[in-house]
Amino acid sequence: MKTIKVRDKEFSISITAEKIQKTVSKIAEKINNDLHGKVPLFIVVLNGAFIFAADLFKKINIDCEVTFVKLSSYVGTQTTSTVRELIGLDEAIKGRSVVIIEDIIDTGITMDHTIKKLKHFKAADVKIATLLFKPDAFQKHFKIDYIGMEIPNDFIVGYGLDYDGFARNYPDIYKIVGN
C-alpha cells in the first residue's frame, strides 16, 4: 500500500518492512559484538517498541535478560512533554548494564526521564537503542548508542508506532501527508 487512511488522517510510505529489516539486522549483530560477554537486562518500552524489540530479539544472540515499561507523553499527534509512567519495573537494576530498546526517539522526553530513573537505580550502565531518531525535534543531550535510522521530524505511523492507538499493525512505516 503507498496510502493509508488512519482516523481522519492520510500517510504516505515512508519506509519499507524490507528496509526496516536490514536496519533491526545491522543494530542487533552491533549489540552483539558490543555487549558479548555480558548479561545486560533490556528493557522495551511499550507500547510502540514491542514490533521492534520482537524482530530484534529474534536477532540477539548474547545472554540476556528482558522486561518491560509503559510509558507515555503523546497525546493524539502532538507530545505532551510530561511522562506518564503506566507500567514499571520489576527487575533489580543496580549493578546491571541495561540497554533500553525504543522504536523512535523525538524529543528525547519520555528517553530522558528514564535515563534519570535508571542512574538513580544504579545502573552499571545504560545503554539506549532506538530504530528511529528525528534529530530535528531532539531536546536533551544524552548519547543514543544504536540508531538505525535518522528521519524528518514528519508524525508517523506503523511498525509499532500509533495514531491514537491506531496503526500499529502495519510492517511498513508511513508519514503523515500535509497537517
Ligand code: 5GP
Contents of the next structure:
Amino acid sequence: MKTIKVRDKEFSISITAEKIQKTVSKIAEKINNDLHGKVPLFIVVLNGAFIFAADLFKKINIDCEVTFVKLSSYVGTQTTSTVRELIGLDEAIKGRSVVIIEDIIDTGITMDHTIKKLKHFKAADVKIATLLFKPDAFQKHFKIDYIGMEIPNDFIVGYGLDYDGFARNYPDIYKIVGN
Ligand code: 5GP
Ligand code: MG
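Output the structure of the form predicted together with the named molecule; the preceding block shows the form predicted alone.
Zooming out: every chain and molecule, the one shown earlier first.
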C-alpha cells in the first residue's frame, strides 16, 4: 500500500489520481449541460480548491468566467468572537448564475458562511460544486448541487488539501493512518 509521511503523520492512498480525474469529468459534464447559455461565474474558495478548480475549469466547454475568494479569519474586538470575511470578490454578481467551487464539504460551516456572504450580492442563482463530501460530518441543510464523491469521516490530504500547509501537491488523495 502506497503511504506518505507528512510532517509527523502517516497517510495511505485513498483515491487515485485516475479516479479523481474521472470524477472531475463527470461534474464538468453535468455543469456543461445544466448551465449552457447561462454564462456562469465560478467562484473558487481558496486555498484548498485551487487544483480541483483548475482541472474542472479545463473541462468546462460553455461560456463562463472564474474568480477566486478567500475567507479571512481574524479575532474581532470581542475576545472570543471570530469574524470571517469573504475577500477578493471584485466581480459584479447581481443577476448572475454563480457556481461556488469547494474542495471538500465537511461540517458545512465554511460553505454556509460563504453562501450567506454571497446572498448580499444578489446572484440570480447560486449552485454549489464540491469534489468531496463527508455526509457523516455534515451539520447544515443547504443543497449541494454537484458532489464528486462521498467519503468517510477521515482526515485526508493531497490534490489541494493540506496538513499544516503541506501535501497539497500530491495528485492522489491520502487518508490518515490511525488517528
Ligand atoms: P467545513 O467548514 O465544511 O467543516 O470544512 C471545510 C474546510 O475544512 C475545507 O474547505 C477544508 O479546508 C477543511 N477540511 C475539511 N475536511 C478536511 C480533510 O479531511 N482534510 C483537509 N486537509 N482539510 C479538510
Ligand atoms: Mg476548502
